[in-house]
Structures are given as C-alpha cells and as structure tokens.
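A single chain, nothing else alongside it, follows as structure tokens in the form predicted on its own.
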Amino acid sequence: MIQRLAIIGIGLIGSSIARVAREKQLAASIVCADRSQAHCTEALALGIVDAASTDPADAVAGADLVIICTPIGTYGAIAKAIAPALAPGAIVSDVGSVKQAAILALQPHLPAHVHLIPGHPVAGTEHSGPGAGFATLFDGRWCILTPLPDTNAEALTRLEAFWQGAGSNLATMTAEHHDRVLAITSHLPHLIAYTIVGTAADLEDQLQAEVIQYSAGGFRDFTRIAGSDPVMWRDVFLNNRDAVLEMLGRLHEDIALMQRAIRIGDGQTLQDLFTRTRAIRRGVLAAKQA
C-alpha cells in the first residue's frame, strides 16, 4: 500500500503506527525520526522500523506517506525541516488532536507538490515512548481526517485505506468542527482530571497520603488521565483555547446548577441529571468505545 512510511516522533502513537504497519504489511519500508537518539536506538532494537534518525529530513526523503506524531508546538519547525526533502506527491499527515492549529502550522511551510491531509486517531494511553506502543491500539477506534477544500481525492483515498488497514473506523469533517467536538470529548475531561489531581497534590501531607491510599475508582481514573504527556497537553490547550474555553464556560454553568441543587436539597434535579448521564455511558458502551 505504501512504499516508504516515515514517522516523525516514535512515542506511543508513532510506535503503534509502526507496529501495525509492520504486522499488517501496510508499508514496504518503515523509517522514523525522533529528536531522542535513545528513542531511535530503542525503535531499531524493537524491530518496528527499518531505519531511524534524529534528522527528520533524512526520514522523509523518498517517503510517500509522512505522519507527524509529535506535540503540536513542534509542527512549524518540523515542516520547515522536512519541506526540502519531501518527494512530489507525498502525503503529509499528523495525529494531533487540534486540527486548525495543525493546518496553520504546517501548510505555510510545505511545498505545493505534496498533499497535506491532517488526521487524528482517537486512541491512546497515558504511557509514552517507543516501548509503549502496540499494534492493536487503533482497532475499532475512530480516525478523523480533516482534508482541506482542495485536497487531492486519490491521496485522501490512500490515507483512508491506510488507517482502515490499521483497524480504524474512518470519519471526515472540517478542522473547525473537529476541534469543537474534541474540546468536549477529550480536552475538557483532561483539564478536569489535571485540576482534580492537582487539588489532591495541594492537600496537607496527611490527607494527601490518605487520598492516594484509599483511591476509589473515580479518583484512580482521574489519575490515569492526568498521567498523560504534559508537553502534548500543554500544546493542546494553548492551540484549541477558543473551543476549550467555550466548553469550560458551559461546564461552569452546569456546576452552578448542581451546586444550587445540593445546597437546597433538590434531589430530583440531581437524579434527573444522573439518569441522563447514565444513558450517555450506555451509548458509549454500545458504540464499543469503552
């Protein structure tokens, strides 16, 4: 399907792409670039890439598919570095969870003879590094593509086929719509998790120790989310601020309603909300996204 696949950034997502591409023979050759020589060495030792370099231009030379798997804040510098080495007709994509910012960072630096098709596989764990990836990460998960208005149809079809081969369900939408959807489904939950765990970290030593020792399922799940890559999530919030602030405003309003219901003893309002949210959870289970 792909002759030379170049992966920029060989962390959790990048190494998972390499693994599934290797396992399902989605690419004849797989190369990676990472600013960490240790990550390059590890990826080679794991056998998930054929070549590795700390220079992204080396990795993309001759590649027909390039996937950028680094924090969004690095995109501009990476685009500048790889632009002269990109082959005519190459597809350049990414895995970031903010698509408008990805387009703004990449498009100005890429040559006219390549196809920019931003993407976002909605999958992941809180772990990082080449050893954290696994080939089944994308099985049954959604990969959202946000093609530009003038995107080449054949290039889009090739990228869709690649992600379908990796086990993903495919969806396409505008970058703006993607960012509003992900603000509520991903970005806001991470912000809440970081805040709650941060509150626990600020407690006096005795109480903090007990919170950790007696962590129930709810707090434990928050710590899992809050254990995600801090650089990646810093960049997400800085680059999707408008959509996140909109959803955060809605959350503040809803919390105020719950605060009042608790204060005045309005059990019916609480039960009604919990009933509606329970239905959402059942919908997530039914969609096999749990």
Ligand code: NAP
Given for the second form:
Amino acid sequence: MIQRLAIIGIGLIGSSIARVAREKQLAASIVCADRSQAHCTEALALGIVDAASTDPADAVAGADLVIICTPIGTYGAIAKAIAPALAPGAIVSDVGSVKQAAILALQPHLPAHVHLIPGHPVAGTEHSGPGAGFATLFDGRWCILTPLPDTNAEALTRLEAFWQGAGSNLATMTAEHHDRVLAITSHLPHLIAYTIVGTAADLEDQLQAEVIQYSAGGFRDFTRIAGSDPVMWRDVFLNNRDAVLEMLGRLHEDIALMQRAIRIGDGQTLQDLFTRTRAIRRGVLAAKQA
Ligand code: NAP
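Show the form predicted together with the ligand, please, the one above being the form predicted on its own.
Zooming out: every chain and molecule, the one shown earlier first.
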C-alpha cells in the first residue's frame, strides 16, 4: 500500500486516480496540488483527497508516490518546483500521452534519490476537471509504463501493483516505442477529428447548421473526439512531432489511394479496405477495448 499519494493536477485523470485509490484503498492518504484554487476546493468537497494545495512542493513532501497529471507542457516547471521537496526513495510517475518528451522534461530536474517511472493509462474521455473523473475509468484498460534502463525493479513492481489495483492491465515498453504506437492509435485519430470538425465549421452557414442537425450520420463521433481538451492536445502534438508526422505521411498516401479509387470507380479497392477495417473493429470489440 502507498502511504502518501500526491497527485499533481486534479483534472479528469488525476481525480480518477484519486477516486479509485480512495475506493480500493490503494493509499493511506491522498493529497493533490492544482494551479487552480477552485479545483483544489472542488477536490476537497468531493472527498477524494485529504489535502489540497496550489503549491506542488507542499503536496509531494513526504509522498512515496507522486503522479503528475497535468498537460505535458507544464512538466519542466513542475519538476523544478517539486525537486527539493521529494522524499528519498519516492516514485515519481506521470500519465502524459507522450513519453519521450515527458522524460526529457522531468529527468534533468529530479534528484538522484527518487525513482522516475513514466506511465500512460490508455483511458480517458473528452471531459476535463475534477468533476469529470470516475473510479472505473481504468477498469480493463491498458496502462503502459516506460521504465528507464536503470529503473529500480522494486519501485517498478510497486507502481505496477498500484495500477493493477486501479483495475488496469499492465504493459511495459520503451518510451520511443510508446510514442510511435500512440501516434497511430490516439494522436492521429484526434488530429483527423479536429481537422474534419474544423472543415465543417468553415462551411457556409446553411450547410453548417445541417451538419449539426444530421450529425448522427457519422460526424458526431468525430465531434466527441474533437471536443477534447485543447491545451492537452496542443501539447501532445508539439511533443510527439516526429512520430505524428511519420504517421500523417502514411495517411496522406493512403488517402490519395482512396481518392484515386473513387475517381476511377475502383469499387474493389474500396471494398477490400472496408472489409479489412471491419475485421479490425471486430478485433477491438473482442479485446473489450470498445
Ligand atoms: P484536465 O482534466 O484538464 O486536468 C489537468 C489539471 O491540471 C487541471 O485541473 C489543470 O488546471 C491542472 N493544471 C494545469 N497546469 C497545471 C500546473 N502547471 N500545475 C498544477 N496544475 C495544473 O486534463 P486531463 O485530461 O486529466 O489530462 C492530464 C494529463 O493526462 C495530460 O498530460 C494528458 O496527456 C494525460 N492523459 C489524458 C487522457 C484523456 O483522455 N484526457 C488520457 C490519458 C492521459 P486548469 O484546468 O486550470 O488548467
């Protein structure tokens, strides 16, 4: 069991961790820090933390597990602020959607006497803030840890046990591999959704109104993803540039093939692709990740 869990950023992911830690008794005490006093007050009112502060150094003092749950762009300043207050032997982890950039931002500031083990629960919604979290968010979802070559084995086991207690399936891989996989499974789909909804937003007024009225035709599924937090996603694209650009290049090529198939009336090419993609959807359902 964790004695003192410190969560930096009590939004969707941070508050979900607090809720599940509370419910499953994964930590004896739970404290949080958030730059927003209103979020600190809300977390206390929800009863999901024992103490809350706008100063991250306050929250991490005496903590044996610190989980950073803020947008990636904030990591450097947070690591700098908490470094002097971190207890020897503490595990410092995070939930950021990009891992190489997370390590680059955190590692230089952290003292040698703590264990940095980056993580990413592959679970979320398009909502933000302490009220958006829920205790079952991680249930049956994957949590990917990207330990460093010299990560302490005992610390890794403790962090794995924490996430297992939260209901997650655990995987470990290198940060580089994580960033390539997530570029295609998460980052590119968000980019496509943001773009297509942006395209619709630029249509002339009459057409735009009809897009919303008839959105059940498929568009609404894109609007859900495109309703995700703007700051978080800005930071994802700025911090996973190479992998996203590589996958975007492949997508451009494949869209050109579709464009050609439609232009020349090549129904076989269209049907072949749609048959393969249907099988992938069935695989997602079978893996209970739908
Ligand atoms: P969120 O709901 O907006 O929560 C982030 C919280 O951190 C907010 O309360 C925010 O306050 C606060 N914050 C921002 N900058 C801060 C700073 N410098 N110091 C202290 N607190 C600060 O976002 P989220 O969806 O939980 O995402 C948090 C992290 O989880 C991101 O790194 C993201 O990549 C990762 N993640 C997200 C998802 C998802 O689906 N949403 C899934 C997996 C991983 P303000 O509201 O005032 O900015």
